[in-house]
Structures are given as structure tokens and as C-alpha cells.
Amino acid sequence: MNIKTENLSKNYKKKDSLDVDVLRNIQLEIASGQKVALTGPSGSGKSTLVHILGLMDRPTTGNVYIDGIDCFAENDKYLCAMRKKNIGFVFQFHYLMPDFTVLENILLPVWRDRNIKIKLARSILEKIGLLHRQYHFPNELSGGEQQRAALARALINSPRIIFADEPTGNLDRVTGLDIEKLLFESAAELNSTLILVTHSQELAAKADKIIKMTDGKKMI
């Protein structure tokens, strides 16, 4: 999926003192199947342009088309569903249920079908090496196998964008790469449009495209 935005803003009202203004008219184009990574200092913006280009969160003002769909102009009914269809989340950290084993956790997306959908959960935690683990629960985990998890969770859906904030931001270097290399194959697998967030040039230098961030402003 293609992703655009036009003149795309964020900012927040604060009682008593002066409005917060987190993005700032920003203009970006993102070609289905294109790995880009977002990169800039804390605060500069990434996390909640991310949000907003997940459908999670509303713009100020602005636009934001996915395949020429003006998602915005749309009501919740369609953002939830848009989400639900065709994106997938990774985060820093793994948000895995502690009640629920890692085979639930991955089903929890698609809990109504997921007697229908375990056997693809199944190959997933196959793929990423973490079959043998699916009845252990998240914190019986080591934090490379928690992450592994998360993403098998965000592949379950097979979704056309993959949005990835600091996925391996809490991972020591050579479980990052790991999980790095599972998430650029799952999005070529998949021909996914992924966009993740980092602070590391070597991860961003792997990706085809790089958009950089600083106050709230793309830069050229």
C-alpha cells in the first residue's frame, strides 16, 4: 500500500500555556512495498507521525491518503477496520498479554477466527523459531523471544504496512540484528510496506529510503 500526506500537522492544547506542536506541515510519499526508516533526535516527532500514519491517532489538520483513500475523512468504523485489515505494529516494547500463552498472544488479533487461523500462527512461530515455545507464557521468555513474538502477533494478519517503533530498542546488538533481519524479510515476504523508527544509522542504511526528523518538520 501507498502512503501520502498532505500538510499534516499535530499539536496539543495545554491549559494555561502555549500549544504544543508536535508535527508541522508535513509532506511525505511512500511507495507500496518501500522499506523507509524514520530517524531523528527524541522529540522530533517520529513516534506520533508514526501514530497518525497507523491510523491510531488524528491529525490536527492534514491529510493522510492510503491508496488514494482519504482515511481521515473517514469515521472510526473505518480506521478500526483499516487497522485490523492491513496493518501490523511492532514496538519497543512487546505488549504481550501475561495470562496468555505466546500462541494466544499471536491469536489475539484475530480472536473470533483463530481456529481458523492457528495453523498460520503455528508456521509463523515456525519461521522465527519459536514453534517449541508456543504454550510458554510472555515472561518465561527471554526479551529477543519476547520481541519475536510481538512481531509474529503483528504478522498474523498478513498486513500490507508494517509499522516498527524502535523494535529493537531493548535488545542487546546481535538479538537486534535478528529481529531486524525477520522484520525486512517478513515485509519482502509479504511485499509490506514498512516504516520503522530508529536511532540507529545502521538500521536506518538498510532501509530504501530514509526520512529524517527534527521538531515536528521533515527534513530535505
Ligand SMILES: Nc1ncnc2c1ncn2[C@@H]1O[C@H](COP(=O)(O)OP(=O)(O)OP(=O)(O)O)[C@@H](O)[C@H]1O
Second form
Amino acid sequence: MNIKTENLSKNYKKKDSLDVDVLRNIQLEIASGQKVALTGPSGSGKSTLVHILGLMDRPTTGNVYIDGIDCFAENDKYLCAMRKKNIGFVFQFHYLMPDFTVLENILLPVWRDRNIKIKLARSILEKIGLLHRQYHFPNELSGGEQQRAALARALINSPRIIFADEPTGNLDRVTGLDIEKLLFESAAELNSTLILVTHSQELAAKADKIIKMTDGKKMI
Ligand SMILES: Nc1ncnc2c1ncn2[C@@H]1O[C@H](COP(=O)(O)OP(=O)(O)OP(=O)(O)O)[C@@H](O)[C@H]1O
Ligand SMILES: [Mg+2]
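Coords for the form predicted in complex with the named molecule, given the form predicted on its own:
Full assembly next; the chain just shown is listed first.
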């Protein structure tokens, strides 16, 4: 799926203090299947931007078009359905549910269809080398394994767009590279669009396109 934005801005109104302009007039175009690295210093608005592009937060002004659909002209129910059907998200911290096993965590986004999807869940786990951990709980996994489980959960709906917000942030370099490799491979296999927030130049170099943010503005 392709993504296009028009005059995207986000600001927070604060009582008794100045407004915070987090994003200012962002215009971008990402082609279907493109692998994009989103870089920029801390506080430049990267997470805010991917939360909006991933339809988890509404912009203050402007539009996001996904395959030509003006998403924020729609209601929350529509956004939720669109996310569920087409979007996968991997965060810096895994957000796995502690009382569910790895397998159950991966099935959570498709819980109603879990009996149908269990084969797919296991095949994803096998691909990312975690099948032997399917009945383990998140706190029994290493940091790298937790992030791999979070990646598996993001892939269960075969998303057309994958967002990853510093998915390797808490990992050592080798484990981080491993996750990045899996992300690129998974996106390539599904022919999905990938938007990856990263501080790693090494990783950005592997992307088809780099979007650099500075102070709420897109620089390149
Ligand atoms: N709810 C909020 N209210 C006010 N300001 C906010 C809010 N959320 C984020 N901000 C501000 O928006 C700016 C951008 O934050 P954001 O998390 O998007 O940055 P980032 O580029 O992802 O940084 P990092 O690399 O540290 O993750 C920051 O200055 C932050 O303080
Ligand atoms: Mg961030």
C-alpha cells in the first residue's frame, strides 16, 4: 500500500504554557512496497509521525492517504478496522501480555480466528526461530526473543504496511541487526511497505529511501 501526506501538522495545546508544535507541514510520499528509514535526533517527531501514519493518533491538521483513501476523514471505527486489516506495528518495547504465552500473544490480534490462524502463527514462529519458545511466557525470554515475538505478532495479519519504531533500541548490536534483518526479510516476503524508525546509519543505508526529521520538519 502507498502512503501520502498533505500538510500534516501536530501540536499539543498546553494550559498556561506555549503550544508545542511537534510536526509542521509534513509532505511525504511512500510507494507501495518501499522500505523507508525514518531518522532524526531525539524529540524531532519521529514517533509522533509514525503513530499518525499508523492511524493510532489523529493529526491536528492535514491528511494521510493510504492507497488514496483520506483516512482521517473517517471515524475511529474505520481507522481501527483499517489498522487491524492492513497495519503491523513493532514498538521499542515489546508490549507483550505477561500472562499469555508467546503463541497466545501472537494470536491476540486475531483472537476470534485463533483456531484458523494457529498454523500461520507457528509457521511465523518457525521462520523467526522462536517455535521452541511458543509455550513460554514473555518474562522467560531474552530481550531479543521478546522483540522477535513482537515482530511475529505484527506479522500475524499479513500487514500491507509495517511500522517499527526503534525496534532494536534496547538490544545489543548483534541482536539488533538480527531483528532488523528479520524485519526487512518479512517485509520483502509479504511485499509490504516498511517504515522503520532508526538511529542506525548502517540500517538506514539498507533502505530504499531515507526520511530525515529535524525539529518536526521533514528535511529529506
Ligand atoms: N502528549 C504530548 N504533549 C506535549 N508534547 C509532546 C507529547 N508527546 C510528544 N511531545 C513532544 O513532541 C516532541 C517529539 O516527540 P517524539 O516522541 O515524536 O520524538 P522522537 O523523534 O520519536 O524522539 P526519540 O528519538 O527520543 O524517540 C518532543 O519534544 C515531545 O516532548
Ligand atoms: Mg521516538
